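Consider the single chain below, provided in structure tokens and representing the form predicted on its own.
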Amino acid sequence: MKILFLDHSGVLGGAELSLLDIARYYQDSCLVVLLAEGAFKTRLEQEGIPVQVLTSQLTGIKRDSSFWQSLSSLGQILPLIVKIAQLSRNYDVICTNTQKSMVLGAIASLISHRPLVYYLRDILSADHFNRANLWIAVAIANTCVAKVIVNSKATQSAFVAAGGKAELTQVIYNGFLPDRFQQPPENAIQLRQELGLEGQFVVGSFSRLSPWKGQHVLLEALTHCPQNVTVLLVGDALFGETAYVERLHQQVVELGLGDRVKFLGFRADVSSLMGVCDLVAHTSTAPEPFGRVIIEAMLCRTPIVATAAGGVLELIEPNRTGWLVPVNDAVNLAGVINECRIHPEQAAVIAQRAYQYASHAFHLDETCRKFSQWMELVKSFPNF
């Protein structure tokens, strides 16, 4: 089985990390095509995965673009479509990893007569897409895609609610290799010293800094916690969201949080940093399609609290493998933080139970097995 993976982004976000995990499985029989340079290309090269970047200026097609703005970009994207079609003739299936790449891949698949798979990792709703782009994504999926693989039941439900055909969809959860998240205890001790966290109860947030990721809710919750509670914000702005980062810094000043909040930016040592934390908080204000950070925290044996929306509801069993709090509820979030601080033994029991659950329910081997099974079926579909 030879697969052409297509992703428009050069940024190493959650969707790209999930694609990376699957691409490793097909390392000797795939090509990852990107439409932008960036950290994702570098990571693929480091892993020995074939990658090619097609230079592009896709500024006209964005999540908030109107339908006519999207059409005006056709002159820019037609050469890219032709190139993708040419490349895809050497592969059995085209698998697109984002909405933008799905649009390009759909046209390319019609030219090359290769079946198209849309790996949908977004909640298709007004929280994330405008009406025109929702219509475009669903219309193309319904007419051009052989299979829509979704990363959660929440993603599946949103696709169907937006008009997508339910029979096209197949849920395959993101997969992980538990061994990749194991860190020696001395790493956490050393990092705590380096970061000046001795004697602190540490709450970590791991995601890009964006309004819908809700870091401002975590900062508000911190005002309801004792002085020995410190927050680590691991991540930074992407996609033109620097104004939000500035607002977070201003919020720290206005709330008088001082050195209780540490902005660490993007870090490669996420597992080590999760090992430093006494609790990981995932505070999205809109439904998450999946929530990689949640499973990563579980595999690091770090307790997790998250907002109860979207795919998160499929990952956490309340008070058994973690905690769920209402969206935008800083007071309830602070309550969980304080509960874990006061009762660390109980939190440790829940974290260990979560580790056992995640290491079996979300193992990468099973994800790749299901993905491979569906790719073989799609390859045999007629009319391609």
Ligand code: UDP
Given for the second form:
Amino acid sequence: MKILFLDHSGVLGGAELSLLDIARYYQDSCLVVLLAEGAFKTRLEQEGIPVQVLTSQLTGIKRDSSFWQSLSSLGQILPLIVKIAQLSRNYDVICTNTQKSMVLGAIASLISHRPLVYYLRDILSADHFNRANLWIAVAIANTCVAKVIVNSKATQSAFVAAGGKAELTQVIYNGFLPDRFQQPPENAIQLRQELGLEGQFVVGSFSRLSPWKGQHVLLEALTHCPQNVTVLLVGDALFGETAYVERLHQQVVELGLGDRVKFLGFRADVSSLMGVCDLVAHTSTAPEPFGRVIIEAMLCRTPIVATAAGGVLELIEPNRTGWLVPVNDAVNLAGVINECRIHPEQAAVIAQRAYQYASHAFHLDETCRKFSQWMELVKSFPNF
Ligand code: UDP
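Having seen the form predicted on its own, please provide the structure of the form predicted together with uridine-5'-diphosphate.
Complete assembly follows, chain above in first position.
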């Protein structure tokens, strides 16, 4: 089975990290085509996964671009589509990983007569996309795509609610290799020292800095916690949300949180950093399609609290494998932080149960097995 993966992004977001895991499985028989240079390309190269970057004019199309802006940009990218179509002739299936790449992949697949799979990792709703782009995504998926693989039931429901055909969809959750998240305890002790966290109850947030990831709610929650509670904000503004980053810094000053908040930027050592946290907080203010960070925290045996919306509801069994709090509710969030701080032994029991659960229910082997099963089926679909 030879697969051409297509992703428009050059950065390492959750969608790209998940694609990396699957592409590793097809290392000898795939090509990852990207439409931007960046850290994702570097990471693929480091891992020996074939990658090619096509120069892109795609910066003109944004999630909130108008229909006409999107159309005029499409006029500039025909050479890209032709190139993708040429490349795909050497592969059995085209698998697109993002909405923009799906639009290009769809036209390329019509030219090259290769079946198209859309790995949908977004909640297609007005929270994230404007109406025209939603309509385009759903219309193309319904007419050109052989299979829409969705990363959660929440993503599936949103696709169907937006007009997508339910029968096209198949849920395949993100998968992880539990061994990659195991760290010797002495690492955590050393890292705590390096970061000046001794004696602190550490709450970590591991998400790109973006308004809907809700880091501001965590800062607000910190004002309801004692002085020995510190927050680590791990992640950066991946898609130009620099105004939000400035607002977060300003909020720290205004709330008098001073050195109780550490901005660590984007880090490649997420599992080590989760190892130093007493609690991981996932605070999205809009429904999260999946929430990789939640399963990663479970695999690190670090307790997790997350906002109750979207795919998160499929990952956490409240009070058994983690905690759920309402979105935008700093007081409730602080309540869980303080509960966890006061009763660490109960939190450890929940974290251990979550580890057992996640290491079986979200194993990468199972994700890749299901994915390849569907790729084989798609390859044999008629009419391509
Ligand atoms: N991540 C990372 N370094 C950081 C912050 C986050 O590698 O500094 C990773 C994190 O471990 C997770 C991914 O980025 O694997 C984020 O995925 P998630 O599904 O939580 O959110 P998304 O970015 O897809 O919205």
